[in-house]
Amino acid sequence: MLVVDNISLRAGNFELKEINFRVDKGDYFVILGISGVGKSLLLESIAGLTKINSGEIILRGRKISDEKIQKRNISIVYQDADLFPHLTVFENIAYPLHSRTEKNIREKVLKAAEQTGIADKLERIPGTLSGGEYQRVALARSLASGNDIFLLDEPLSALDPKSKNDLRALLRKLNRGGITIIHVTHDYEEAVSLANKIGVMENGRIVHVASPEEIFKHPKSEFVAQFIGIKNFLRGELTAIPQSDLKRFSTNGINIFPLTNVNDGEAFLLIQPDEISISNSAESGSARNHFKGKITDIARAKIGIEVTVDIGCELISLISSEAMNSLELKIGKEVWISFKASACKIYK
């Protein structure tokens, strides 16, 4: 449906570089990245508000890179939706229809208002609406326009938790109803709850496009892993061990032994914090992944306590507050950490 083919553009000192992705009809495609990486600029280039310097934007098999925004039939909704403050909700929804001399305007407005849950607010003005209602009006205006591709620029970021949940449910409903959505955000949980496909953006580039499950389970870079909240993610060299199911993963002078069939060479290792145990002394047994280190940080997590231990590289263990107290852990204390070979996930 929409193909972004190797586009680049410069805006002041910032540059979008060789952006490539495809959005199929019915996709909910989330562009995920921290502030300042070019997410909004990318949306505006698709909408036709910003002209690209090279590459092509192809919609339904037609090149639209040089077409005006009015001819692209794409709606864009910003974090602070640009409603007219002096017009009623009905008039705001109907506004783009008047400019196109549409027929059956009232019927289209009422249908869009019903779909977005604001049919009882058509006589109000924007200043009397909540944040969630305000965004619903912007979505209703896009629906009434008849566009089937919505570009959403951080539409939930200014909302309270309940309004966010309600609007997420509405966006999923609209998507199931046939609206293709491209949504930019810095919130990974938001992306996971909505997207069937995610494009991670870093420094003006899309560095990884995949399903939410693939992005989380197989991050392609340290940036991606850190951005989505993976705590223990190491880059190193993987080598085989003769006559063993285990392999050797070497990083910062430390050898970790994962159970994996991934090919040798440069690789990434991921260990979930709750897979790493802490003790005050060396444990007996055959565990290969057993290291002495020093605690460098202790912090509360949503559940439990995160303890950072420097063993030559820093690893984070998630433990209970009871374990924290019984082990008498504190910053600067030397401890032992251990984890199973099967807990090590290796990615190329």
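Positions refer to the first chain, counted from 1. Think of the rigid core as the biggest set of C-alphas that the two forms share within 1.5 Å after superposition. All values reported here derive from a predicted model rather than from experimental measurement. Compared with the form predicted in complex with its partner chain:
If you fit the rigid core between the two forms, you'll see the Cα of I256 move by 2 angstroms or more. Remark: with the core as the superposition reference, the CA shift of K68 between the two forms stays below 2 Å. With the core superposed, G132 shows a C-alpha displacement below 2 Å between the two forms.
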Given for the second form:
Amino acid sequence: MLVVDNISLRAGNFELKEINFRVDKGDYFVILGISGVGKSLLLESIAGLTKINSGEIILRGRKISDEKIQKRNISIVYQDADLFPHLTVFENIAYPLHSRTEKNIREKVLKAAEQTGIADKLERIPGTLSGGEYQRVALARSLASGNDIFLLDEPLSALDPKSKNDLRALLRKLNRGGITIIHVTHDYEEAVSLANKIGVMENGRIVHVASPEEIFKHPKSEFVAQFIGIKNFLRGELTAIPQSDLKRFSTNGINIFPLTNVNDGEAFLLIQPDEISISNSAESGSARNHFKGKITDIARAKIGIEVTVDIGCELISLISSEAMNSLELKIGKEVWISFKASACKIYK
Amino acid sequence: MKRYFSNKSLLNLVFTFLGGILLLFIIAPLAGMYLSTSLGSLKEAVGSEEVRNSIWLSLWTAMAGTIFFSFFAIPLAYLLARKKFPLKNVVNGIIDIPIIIPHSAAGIAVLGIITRDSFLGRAGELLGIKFVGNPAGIILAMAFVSIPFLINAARDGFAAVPERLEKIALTLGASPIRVFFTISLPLAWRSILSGFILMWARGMSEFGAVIIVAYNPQTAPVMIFERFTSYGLKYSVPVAVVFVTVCLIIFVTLRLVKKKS
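Next up, can you give the form predicted in complex with its partner chain of this protein, since the form predicted on its own came first?
Zooming out: every chain and molecule, the one shown earlier first.
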């Protein structure tokens, strides 16, 4: 339905670099990224509000990159301040409607208002609406426009938790009803609860497009990894070791030896904190990876205690409070950490 | 009142005193003029057809100029608020020129473009419009010196309308013309109305430029001057009081209407 083909643009401090993705009819595509990464700019370039420098945007097989905004048939909804403040809710929803008869317009407005649950607010002016109602009116207006592709720019971020849940349900309903949605957010829970496809955005690029399950099972981005609570997620260079099952993973001047058959090159290494053990001496056991480091932090986790050790990069080990007492761990103390080569998960 | 002074510093007291003197500077001469005018002479001035005609002439020519030039001023203000173009600062500077030059010089400049030898004068003559010594000339002279007030207010008004709203309206399929008339203009309307009132008020009180373009028919400011130079202060004050009163009534009423809207 919508193909974004290698678009790049620079606007002020923001930049989009070679963005590629495809959205099919009925998709709920969430673009996930931290603030300032260029998400809003991407939406505005699709809607035509900002001009792209290169690349193509293709909607239903037609190039729309040079098309005027009003001819693109794409609606955009922001997190706030997008209703016309001098018009009533009714007039806002009726704004995109062209009909000879007033009855026809009224019917269409009512239909959109009922679909979004604001049929009793039609005479109000936008300034008197709650955050959730405000967003519903913006969605109703987009529905009335007849556009079947909506771009949503952090539509839930200004809402209280109850309104957030209600609006999520509405967005799912609209999506099931045939509206294709591209939704940008920095909230991964929002992404998981709504998307059937997620694009992760970092530094003006879409770095990973996949299903939510895939994205969170095999994160290719430190941003996602940090979000879902993965602690030890390192980016580095993987190289083969002749006549060995192990490979060398170099990051920040240290070498870690994982057991993997992933191809050489840039890769991500993941070690669960409970796979890392701590000791006061260089006892090796069967573990292939031993490092001397200094404790930089000790924090209580939901279960057990997380000890952060700086070995050149910071790794977190999850241990029991008994272990912590017997090892007499404290911040600044030098310790040894070890983990098995098979405990290292490598992703490209 | 008690609260206002109770927790204020010496600085506030000094500033209030200085501000008060300034207000007095504005009010005292006007109040003096009102108090020195007898009811009889006021009645005489109001009863004079000549006086009434001159006030009416000032009001309608200023209004006509404001309405006519708003068709040019509002589009220009919109461009200045929304578009980036080369020499934009120069254009902004040109708009303020009428405010900074002496109004007698403005009158002479306007006279230069409306005499029979000029293009506008000749074109007007073909259409049967005479500018010099005519209401049409008065309208041009008033508009020349007062147009910056409308353009500047309208430009600020348009600039305060979030551009995002205009873009959203476009995404909803509206044409740029429809967006201008349904979103930009209504949202900037209060500022435009302010500029409208200011331009009208400034136009009708204009003296320097008007007297050069048209000594006759006499607008109220010209008549006040003429009575002062020909007959002295005593005869000019009643006309001045009547004209100032009319101006104040209109100005206060329009401000109240604007506040209510």
